[in-house]
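Just the one chain here, the form predicted on its own, laid out as structure tokens.
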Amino acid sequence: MFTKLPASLSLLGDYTGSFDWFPESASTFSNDIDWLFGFISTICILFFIPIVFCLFYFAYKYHKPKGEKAESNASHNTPLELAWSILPSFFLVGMFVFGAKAYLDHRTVPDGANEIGVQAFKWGWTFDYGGGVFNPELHLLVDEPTKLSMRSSDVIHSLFIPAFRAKKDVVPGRYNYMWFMPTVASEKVSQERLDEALAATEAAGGEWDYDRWQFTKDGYKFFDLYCTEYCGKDHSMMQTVVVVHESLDDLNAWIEKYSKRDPNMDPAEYGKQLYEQRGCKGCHSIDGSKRVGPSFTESFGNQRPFATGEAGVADENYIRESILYPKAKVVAGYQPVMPSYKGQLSDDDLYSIVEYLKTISEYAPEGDATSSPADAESSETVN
């Protein structure tokens, strides 16, 4: 029921070309929710049709010309009145029972569920996998119950995964939770297709386009995750992806890949990766355009006027302080809405971000470079 429909009737069609009434069923909740939706919709239609028929039929039958006295009927039919009052109540009770059961299933987290922390902010998501691993993509293990412990840094958001039929508000000032168990693992595209997409993205000099490629930079196809609570002007951009891994080894390998910088990777390149992964791009552009925060092309080395009337140069210490304590020195003309990343970024992460900002800032002195934390530690050892 309610599976295939023409594209013009699809409410949830996307770039995939698969125009279903509902997205793919990919969790233990999906079939129950879809059945309940079909059950309630069918009952509504079965009552709606005869009611509308009677509406038009009686309007026609008892129509009188203007000025003519209407017919009067003071009698009534007790069995009929009892029937249309009592019988529908059984359907209403059934809707309530099935709906309550589905709600309780959504709220009762099974023992041993894997827990992932979620931070929502304008306008992005950060998922905490433990051990200092944070990422804007949600990665799960197939057939494993997962609990999301959610909090908001600013306003009310709402996390919605259509394929899982799971949705819950994320409210500032408190923790909220939801759980689900994915049942469909994400497929991987061919290495040839992935290499083609990576090359095209690199040539364009832009960030990864999930809508265009319909898979992640690691080659996984994904399910969509949206914010469904209006939270500001870029609310429509507050979306990310859900990847379901087929094995624990595959999931752990992905987590290990993003746990820290590869020693052979250039710090500035890793800083760019963090810019794309940690939600920076949602508020800070790299093309000079103004967003929620100043553009990064005007960051390092620039003279900053602050909201307090003071001013200062955006050097390494300022960048570090702005990431860890963003409300300490707010640039004039901008609101203090950036969340703190204290405890979420290592010293090497901060160093890499600074190095990346140097490569794109119009104000960075040529040849300006700082030593990495590892270099500094090595220097202290030698001395």
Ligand code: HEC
Second form
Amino acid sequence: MFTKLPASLSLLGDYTGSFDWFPESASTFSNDIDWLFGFISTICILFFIPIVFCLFYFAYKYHKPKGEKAESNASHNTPLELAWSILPSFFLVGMFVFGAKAYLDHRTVPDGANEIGVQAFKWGWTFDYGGGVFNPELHLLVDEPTKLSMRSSDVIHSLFIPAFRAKKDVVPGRYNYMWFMPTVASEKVSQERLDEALAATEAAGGEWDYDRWQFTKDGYKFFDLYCTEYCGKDHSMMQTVVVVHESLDDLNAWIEKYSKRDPNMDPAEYGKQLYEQRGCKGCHSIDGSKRVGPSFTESFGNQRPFATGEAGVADENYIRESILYPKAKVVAGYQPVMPSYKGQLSDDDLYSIVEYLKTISEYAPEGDATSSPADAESSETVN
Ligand code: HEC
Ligand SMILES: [Cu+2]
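The block above covers the form predicted on its own; next, return the form predicted in complex with the named molecule.
Okay, now the whole complex, with that chain kicking things off.
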């Protein structure tokens, strides 16, 4: 009926085609979980209908006109009572056995699984591929088990990949883990389509719009990954994508591409990329608005007030220190909640970020003339 829903119904954004009860099934868990879901739902419906029917039927059959005295003539029917107690218990035991088996499957990581680190934070995800490669997209290999070692830098989050039927809480102060084995590789869109999207993105200010394109900026279609534990104001924005590569070569090529700055790339441009990829964006705006942390328009080159009452100028060393040791100098008006990036950003990464901050700071010597003035909300934090 609806071939295309209006864009305003963004909640239903993915349902532009036909409706299906379940999301796409793309891991070895999917069939088991869907079957179990169907099994439990069917039993519930099969019991619900006769019970509700009897409820209404008996209420009608045994009702008494108003004012008449109520009588109690309840008596026993032992065979009937045994039957309705014992028969359903078989179904309950069945649900438990199948459920426990599925749970144990999800908890038992096969030997030799690939391992990827996950850091959840308000409000985003960082995946650690080892060797200093971090990215907000989850990239996997088809038909290979992958284990995620997960930690949170603030509150409880929960990682959910509907297409894999896999979900696990990420709890601060401890590691948690989950695993799955993707069975469907992500398709790649045509080079023309990708070029078109890249050009449109460039024209619109450079930020990649996953919702609009439904593929990544490397041209891969993806599965959705959500946070499913309400974790604060921007919980609903805490989404990212899962790409399943067909071959190890393809995956390694992707990892290589994001492992360090191409020597020809402008450091400030690379700094912007890190800002988007490494989660800074979730806490720091570049338009003057206050998020969890101060806007980067007010950082580089400015006088910074600290929680201790002292103040200092945000030079290169201060920016560096703020990223590696965020608690050394806490900006007045903010909570010391920034995670340390020590060991996670290389020297060149830090240099690139500093160069990027210089280009967007309102008072930077070579400031970007197009950046908007800080709004009233953020100026109240200065002082
Ligand atoms: C979880 C939220 C969060 C994330 C993620 C985060 N920051 Fe911060 N950041 C803060 C907060 C809050 C402050 C202010 C308090 C403080 O100084 O520690 C801050 C302060 C800073 C400052 C000092 C700013 C100033 O104007 O004085 C810099 C520089 C900075 N962050 C850089 C970064 C970079 C670069 C990243 C990404 C690699 C990042 N932050 C990621 C929350 C965050
Ligand atoms: Cu969350």
